[in-house]
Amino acid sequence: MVYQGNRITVTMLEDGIANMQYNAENESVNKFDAETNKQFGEAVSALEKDDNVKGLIVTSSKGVFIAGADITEFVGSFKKPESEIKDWVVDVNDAFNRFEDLPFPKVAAINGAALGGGCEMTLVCEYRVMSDKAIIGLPETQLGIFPGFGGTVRSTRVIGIDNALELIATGTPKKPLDALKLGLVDATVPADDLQDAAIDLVKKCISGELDWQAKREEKLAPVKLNQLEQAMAFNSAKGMIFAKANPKQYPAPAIAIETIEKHVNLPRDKAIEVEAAGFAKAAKTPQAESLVGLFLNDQLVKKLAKQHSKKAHEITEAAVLGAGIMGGGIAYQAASKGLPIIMKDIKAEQLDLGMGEASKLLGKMVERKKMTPAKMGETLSRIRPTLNYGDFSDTDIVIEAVVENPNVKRSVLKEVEGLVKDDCILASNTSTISITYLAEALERPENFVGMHFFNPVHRMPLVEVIRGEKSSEEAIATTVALASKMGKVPVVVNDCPGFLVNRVLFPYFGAFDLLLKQGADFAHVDKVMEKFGWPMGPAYLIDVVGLDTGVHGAEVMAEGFPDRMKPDYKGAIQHLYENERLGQKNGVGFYKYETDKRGKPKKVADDATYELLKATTDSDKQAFDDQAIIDRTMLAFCNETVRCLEDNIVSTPSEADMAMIMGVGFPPFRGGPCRYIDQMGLDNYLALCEKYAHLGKAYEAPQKIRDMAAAGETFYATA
């Protein structure tokens, strides 16, 4: 035994050859922590007083090679003075340095995920050998980072400028065949071979058959590559990076880029410095803030799913209630996991627009070539279409999907409830009714519950998993599995009208509205949020959701919170739906839209609606700066969500922030509404609020606001 530590072994093998495993005890996956960073340190000094070690493979013992730096000590880390975050990251380096430097051959056998810190420890290695079922990529620039533990200075050097840049910049994993294309590693072979194949390169080099010191030499100078050469690959980079993410929004590429070109010229001491002060400078944004903290509510959401389902029923077959695009999409998206659906309606033709919906997302797939005509085949054969109730005496939940009616999902609740077995879970895919209401008609309310899903159904992560007065632990819990098993992440709520998303979304339209009455512009509004970091502005917004349903749910929402959703005046949205201008659903709404050369619907600026707009603009027009704009409308959002954890709609600020950023497209960099008024201060935000409360209740900051900023507290520990 050369080292022996509970997060990383060093043990000889055969000839001369080590093994370090990296095998955390009592954990699921190897990560590169404060305790393994210490282990590695200690693990690489007793490999530099061994004289017995020839060559060395780096193993782990998990399903997962290494997953990368551990997340959660970031939040206290980057609270540090820059300089500070800069020592910490050459101290890390420095045993990397060591490790590279040791005088004998080194391979990497990549058995899983190598991500992030994990590939930046192959690359210390002069060969690394991957499974075919392993991916190694460097994501860090996902969390509004990038690679600190060496990554931007030897992946120039070993796969190219030009590749090492996407490779970082776009953060994506690679597969086995496209690591080796890139030079990534050196060597794919089945999983059951790593090892011997690892062992196997490591004797080579032994034997002088391979030429790992030049290997090595490769990354320790400077990258090879004369000025225009690297000119010509930074600019290309740039135009491409830069075009699909903004660097103000998403800073962390642009730092990266920055940092590179500074240190490709450099031999890798000197560089791995500049890096580490790139890292440092990317980690004190707000943007890497709000990602880690992003990523560590992904986690926590998920986590709660797992407990909120362990009161679950099996579920092996399940049925939808209503056939259009939204039941289609869900009749898909149980099938694309796997899961027997029945799709019922009362009339075929729509339940051929059901089936068609989902043809169309599975023919989609297989023209990307995610998926073979069969196995399309095999997913359909899992929906089966029906026009009467006599297949659902076995099935285990019904999601209603008809129309937005209360009166119409009572009465097909009822009848549904009595065809069905006693256990069967009824779960409602309204978006604003009352679950308590709904349930008023049932004879079993607690098997009842709202399952609220987003259009389109496939591509919104989130489910809205809404707990009536009467529903049952196990009806919530087995709603939970099910969302998790159709692959959606849920958020167990409480009920009120709109539930969470929409209840905040709507006062979202109504300061939209008011900005519209006193003379905004909805165009640049919309431009104006866009560079907020919206998909969309709330024009564009409600055309896509549909006018008719943007006035529905705001006669639902102003019935439920009369004193800040209720305008006393015809707003613009209610004016051009009585104009029977719906949005995209008939081609015109605040905008006009055309079909473009995809077949896809494109907005264009049409002058009817702004002759349309003038009966409900005020004659004593506003001018508005763009800070005006994104004060008033996301004063309004964050104050509903801040009042949807008061009334414990909603249990976590992480659960809010996740919800509005998976439910409506919130700038992820800007970690959710409750990350947001963080960052802003709560002081300043006070003041926001007092500065537009005479614009009515929906601008009053709530009085949790008021209670966190006089204790001093905030949403998010501060340490």
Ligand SMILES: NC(=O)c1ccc[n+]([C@@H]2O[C@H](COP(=O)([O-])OP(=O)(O)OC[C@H]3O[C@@H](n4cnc5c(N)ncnc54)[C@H](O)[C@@H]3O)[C@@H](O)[C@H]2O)c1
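Positions refer to the first chain, counted from 1. Just so it is clear, the structure is predicted and the values come from calculations on it, not from any experiment. Definition used throughout: the rigid core is the maximal C-alpha set that superposes within 1.5 Å between two forms. Compared with the form predicted in complex with the ligand:
Once both forms are overlaid on the rigid core, the distance between the two CA positions of residue 224 between these two forms is 2 angstroms or more.
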Given for the second form:
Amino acid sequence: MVYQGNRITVTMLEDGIANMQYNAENESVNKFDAETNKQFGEAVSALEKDDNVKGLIVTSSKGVFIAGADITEFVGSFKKPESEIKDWVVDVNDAFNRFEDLPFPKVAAINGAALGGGCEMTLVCEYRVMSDKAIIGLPETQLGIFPGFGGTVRSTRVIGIDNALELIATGTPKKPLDALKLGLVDATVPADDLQDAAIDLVKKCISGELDWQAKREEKLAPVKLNQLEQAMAFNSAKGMIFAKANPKQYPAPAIAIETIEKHVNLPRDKAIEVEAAGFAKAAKTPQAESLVGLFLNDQLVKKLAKQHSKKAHEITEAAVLGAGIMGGGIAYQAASKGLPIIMKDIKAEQLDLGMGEASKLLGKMVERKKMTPAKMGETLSRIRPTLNYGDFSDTDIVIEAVVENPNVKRSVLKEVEGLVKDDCILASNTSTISITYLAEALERPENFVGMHFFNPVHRMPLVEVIRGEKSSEEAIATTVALASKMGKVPVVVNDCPGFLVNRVLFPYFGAFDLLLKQGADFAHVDKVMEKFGWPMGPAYLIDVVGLDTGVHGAEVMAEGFPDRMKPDYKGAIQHLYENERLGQKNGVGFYKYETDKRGKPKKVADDATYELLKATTDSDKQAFDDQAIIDRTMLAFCNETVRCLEDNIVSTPSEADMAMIMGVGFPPFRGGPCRYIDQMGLDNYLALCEKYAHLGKAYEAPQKIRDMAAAGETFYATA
Ligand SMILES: NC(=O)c1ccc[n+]([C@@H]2O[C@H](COP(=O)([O-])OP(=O)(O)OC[C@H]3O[C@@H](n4cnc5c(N)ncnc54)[C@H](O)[C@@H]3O)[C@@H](O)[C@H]2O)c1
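Moving from the form predicted on its own, what structure would you give for the form predicted in complex with the ligand?
What follows is the entire complex, opening with the chain shown before.
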């Protein structure tokens, strides 16, 4: 035994070959937390003193190789001053450099995911051999940072600048054959042969058959590029990368490129210092704080879903009522995750439409070679379209997705309750109607919950699971488990009109409507909000949702929250709807929808819209600067989120932020509405609420914000 820790051990195998194994005790994965970093340094010191070692392999005893750094530790570390972050990174790198400099060859045996720090660990070895089941990559930019354990230095030297920039800036992990093609690994082998293959490589190094010193030398030296080559490599990378993500919104790739540009012509130790400085700069951006927070929120939401699922009944067959946009989507999603589902409608043509949509989506996957035609047939056969309730007696859960009309929903739910087994769960996909109200029509309200999918179902990750007053924990648990089984991320919320996501979205539409009334141009508002980071501005969003759906939802919300969602004027959305402009579905909403020369849908700001909007615009039109547009719409949105926390509609800021990102596309780099308020500072936020309070209750600061500001609190921990 060369070194024994509870994260890392180094043992001797045969013929002077050591095995450095990552095997974090009581953990499901290996990661670089502070303790592992410390033990790595100690293990390297032990190896430095051991004269018997002639070569070494790096292995993992877990399913993953090394998952990366411990992201929970980032929250505290990134609060430190930039210079301290840099010093910390330089310090960690010391062990990596000393490991690289050991006087014998080293081979990484990559059995599973080698991500971030895991990939960087393999890069300090001279050779890398990878199981055909593993993946490897540097996904740090997705967290608003970039590799800081020598990853930008060694990858540029090992796979070349262009490849390294692509690997780092996109953050997409590579499968074995792609990694081999890039030169990121030297061989791929079947999983069972991995250790033997690694030992074989070390032996070849020891015998001199492989020139491992030359491989190492390559990593220690500057990249030899002349000025012209360098300019070309970096300029084309910048063009490609900035076209994909706006560097103002996602600065990490830009800082990574700028850092690499500074260190390519430096030897290793100097280059590592430059990398550490760039890393610290990225770590101090608000985007890094948001994206690290988002990662942790995502983990929390998934953990909560697991906890919620504990009391779940087994679901072997489901049914959906309604084969429209949502019912068809739900049936497709269930079937594609292996769950048989009955799809019932009252109109045969709707069933044909639902099946047609499912075939179209599956057909595209076959076209892209992501599915075989046989698998497509198998998936489609899991959906059983029907016009009657014949087979409903065995079903474990029925998801109701008929038209958004409380009376129709209540009568359909009552009818189906009489036909299913006693413990069958009934779930409504209503967008706005209170679950407690719908439950009044039922004999077994404890078996009834809300299950709110988003459109398009196959793409939108969120499902709100809504607890009505009488919903049982088993019904919640079963619905949460079903959503997870369908590949979705469930968030459990309590009942109220609009639940969480739509309750927050409608005041935002209300703020948009008020801006238009006072003279703002809808196309300009869209541009400003898209620049702010939304995937689409409010006018385009309502066109996609449908103005009819919007008006209908607004009525339900106005009844539920008249103090802030019932305007005393007729807004633009209502007026356009009355003029039969329904949005994308009939080709005219705020925008006119045309097809371009290539047959792709194109939206154009329509003169007819401006003409119509004269009727709902004040005669004394005001001009708004971009910040006013952002502040007014975001206040309405964020205030309602806080009110949902106050009313216990949603339990935690983490769940609220995740729901808004996954449900309506809140800009991820801003971390969600609660993070947005934190980053603005609660006092500043409060001052903004006061500035706009005269516009109505939706803009007034909720009591929770006042209390938090007075107590100096924030939504997320500050250290
Ligand atoms: N479209 C969206 O963006 C969206 C998003 C989330 C939730 N929702 C909600 O999902 C539900 C369905 O919306 P949609 O957009 O799919 O509507 P849709 O009009 O496309 O489909 C409704 C379907 O229900 C069928 N139907 C009517 N009465 C029925 C009955 N008694 N039994 C069986 N089928 C019946 C209709 O024939 C139609 O096929 C609504 O409650 C809506 O609020 C919609």
